[in-house]
Amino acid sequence: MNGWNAIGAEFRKVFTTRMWWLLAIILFAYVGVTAGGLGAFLGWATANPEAAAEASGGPGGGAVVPPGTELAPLIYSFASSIGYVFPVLLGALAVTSEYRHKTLTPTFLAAPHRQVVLWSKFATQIVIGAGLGVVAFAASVGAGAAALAGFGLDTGLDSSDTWALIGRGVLALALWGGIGVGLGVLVVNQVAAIVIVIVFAQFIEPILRIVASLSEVTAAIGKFLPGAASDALVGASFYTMATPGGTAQSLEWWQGGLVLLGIAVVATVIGGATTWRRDVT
C-alpha cells in the first residue's frame, strides 16, 4: 500500500465512525456559546463602562475592558484558545482506538510499512484538524460578531487582519491535530491519553503559564509552552490579555507555528521509533 492509499484509508477510518461529527457538533456549540456569551458581556461592558466598573467593584476597580482593546480578535480567538482540545483528542483517538479495538494488526498486514501508516495518520489529522478549525471559527465569528453588532460595536469582519487571524487559527488547530497523533503514539492507552489531554489543557498548562508570567526569566521559557505558542500563532488570546506582560513575552506568529509543528513532529518521531515498532499482539 502506497502513501496515498494509506491516507485514503485513514480518512475512511475517521469518516465511517460517529466520533468526528459528534466532536464537531460539541465543538461548535461549546465555542459558540462561550464566544457569544463573552461577546455579549464585553459588548455591554464597553457600551456601559460606568455600570460595568461599578459591578466589578466600584469606580476604583478599573475598567472591565482595558482601554484600546480590540474586542473582535479577542472574542474570535476563543475558537483556538479553548477549541484546540478537540483536534488533539481526535488525533490521539486515531491511534489509540486501533490498539483498543485490535484493528492495528490488520492495518499492518495491509500496509506492512509501519512508518507509512503512522505518517498517513499524521497527514490525515492535520487536514481534519483544519476542518475542525473552520467549524470552531464559524462558531466564534458567527456568535461573537452577532453579539458585538448587537451593541453597535465593530465586528472587524471588513478587516484583512481579522481574516488573517482566522486563517492562522485554522492552521493552529490543524497542527494540534498532528500533536494529537504524536500523543496517541506515545501513550497508546486510550483512557490515559484522554485524561492527559484534559488534565494538561484545563489544569497543568494554565497553572504553568500563570506561574511563568511572574518573572521575566520564567516568562521567556513559558512562551514555548504549546498553548502559548498556539496563542502566538493566532495573534490574539483572552489568556494573553489577562496575563500581566503576556503580549510582551509572546513569540512571533511564525515562531509559534514552528513550535507547534516541532512538538507534533518530535512527538510522532519519538513514538514511531519506540511504541510504534513494538509487537501489537
Given for the second form:
Amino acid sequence: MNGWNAIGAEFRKVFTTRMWWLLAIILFAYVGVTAGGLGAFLGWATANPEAAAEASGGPGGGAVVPPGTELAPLIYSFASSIGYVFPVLLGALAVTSEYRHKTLTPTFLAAPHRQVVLWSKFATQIVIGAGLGVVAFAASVGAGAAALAGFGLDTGLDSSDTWALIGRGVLALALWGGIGVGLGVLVVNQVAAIVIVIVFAQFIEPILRIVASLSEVTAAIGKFLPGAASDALVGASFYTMATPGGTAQSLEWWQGGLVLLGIAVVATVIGGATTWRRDVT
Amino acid sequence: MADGIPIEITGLTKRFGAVTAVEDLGFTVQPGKVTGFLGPNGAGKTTTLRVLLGLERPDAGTATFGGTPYAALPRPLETVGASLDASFHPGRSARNHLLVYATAAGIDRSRVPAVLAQVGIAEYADRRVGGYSLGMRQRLALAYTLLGDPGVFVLDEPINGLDPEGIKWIRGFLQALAREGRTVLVSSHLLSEVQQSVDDVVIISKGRLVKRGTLASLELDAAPRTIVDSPDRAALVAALDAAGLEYTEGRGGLIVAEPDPARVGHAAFVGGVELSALHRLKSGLEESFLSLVGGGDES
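What I would like now is the form predicted in complex with its partner chain, since the data block earlier showed the form predicted on its own; can you produce it?
Let us now look at the entire complex, which starts with that chain.
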C-alpha cells in the first residue's frame, strides 16, 4: 500500500456517491442567487444613493453603501463568506459516513495504516474543496458581475486584484475542506457533525464576531475565529459592511490562511490520535 | 494465487471494560482445510476475528498469519481475504465498491469484473447496494475477499441470510478454496449450518476454547443415547429405575444414557410396560456441540 493508492481510493469514494454533485449544485445556486440578488440591490443603491438612503432611513438616513465602496470584491467574496460551509460538510462526511455505514472495516482491511488513510482523506478534501471554490466563485462572479454591469458599475474583472482575491478564495475553500476532515474525525457522529457545522456557521460564529467587535480586546481575539480568518485570507467580506463602526480587526491574508491551515491540521492530528485509533467494532 | 498460511492465535485476551469477551484463547488454523469457528452468539467469535484482522487491539496475546500481524502484512488484501459485517455505502454500486478497495490496495482493476462474475452478481454490478438483498450483500462481501486472490480466507457468518441455493453454492465454494491449498476459517453460531462444509472445528464458549479437532472427533464425543416413551410414563420411570438406567426427560420421551435400544426395551419388558417409542438418538453432533457450549437447555 502506498499513499497514492490511498488518495486514489479516497477520490473514488467521493465521486462514486451522489453527495459531491448535490452539494456542488446547491452551492452554485445559493452563492449565485445571493451574489446576484445583493449585487443587484447594492448596485441599485450605489447608482441611486439618494433614493436608497430615503428608502432605508428616511430623511437624514445614512447611505446604504458607504461612498467609495468597491462593490465587486464584496459581492464576489460571497463565494467564500457563505460558501465555506459546503467543503466543510463534504470533508466531515468523508469521515463520518465511514462510521455511519460501517465501511471502516473494508477500508482498514485494504489499508491497515490508519494515519495514511486519514491524511489521504485530508489531501483529497483539500483538492475537492478547491474544486468547490471554483464552482462557488464561478457563481458569485458570474451572477455578481452581471448584476453590477447591469447598473453600469465596475465589475473589476480587468483588475489583477480581483483575480488575486478569487485565487485566495479558492485557497480558503480548499482549507475549509481540510477543516471538515478534522471536524469529522473529532466528532465521528454524522448527525452531530452536520448540526455542529450549521449551528456554528449560521449562529455561533456570526454572533461571536459581532460581539467581539464591540471592544478592542475581544476584537484582537475575534480575528482568529475561523470565519474571520477566512475573510482575512480572501481579503473582503460582507461582514466588513455588517459591522460598521465596530472595531473589527483583521489578520493579514497569509495569517488568515495559516490560521485555517492550523485549525485543519490540529483537529485532524487530535482526531487521528484519539477516535481514529479506537477499535472498529 | 497466494499460498495458504496458517492462522496462529496464542493467549488472546480482549476485555471491553469489565466484560472479558475473549480469555486466553489459543488455536491454529491450517491451510488446505475448511475450519469452522463455532460458538453461540456472544461467545467472542467476532471479537477474535476483529483482533486477528487488526481492527481491535488485544489486551494480551497475539493473533497472526504465519507469525505476521495483519497490520504488518506488506500486501494485506493479496494475503488475507476477510469479510466481517456485510456493510456497504448504500449509495455506491457493487462495481464501484470493489473499485474503491482495489485502488486502495493497489490491485489491478480487471479483478473487479472477475470477482463479480465469480460470486454471481455481475448482472447487478451497477446497481446501488442500498437495493440489494441480504444474500446479494453476502455475495458482494465475498467478492471483496476474492479481490486479491489471497491464500487465507476469514469469513464471519458468511452463510447468514443466504437462500438454500446460496448455501449450497457457498459450501462448494469453500471446499474448492480449501482444495486449492488455501486456509479457510468460517465462523457460525450453528453447527448444522456448516457441518457439511467444514473439516475441522474450533468451538468457543464465553470467550474460552472448549474444543478443537476434526469434525469426526466431535462426532465421537457425542455418546449415542436412546429415546423411549410409554403411554404410562410413571410405570416406565419405575422400570428404568429398577434396571438402574440413567435418564432425563425430553420432549419426545425419556432420553436414556444407553446406546443400545435393545437393553432399554428389555428393561421395559421386565417391568411389563407398554412402549410407544423406542429408538436411538441420532442428532449426536448437534447435541454434542450444544453440550460443549452449554446451550443444550435452550432447545
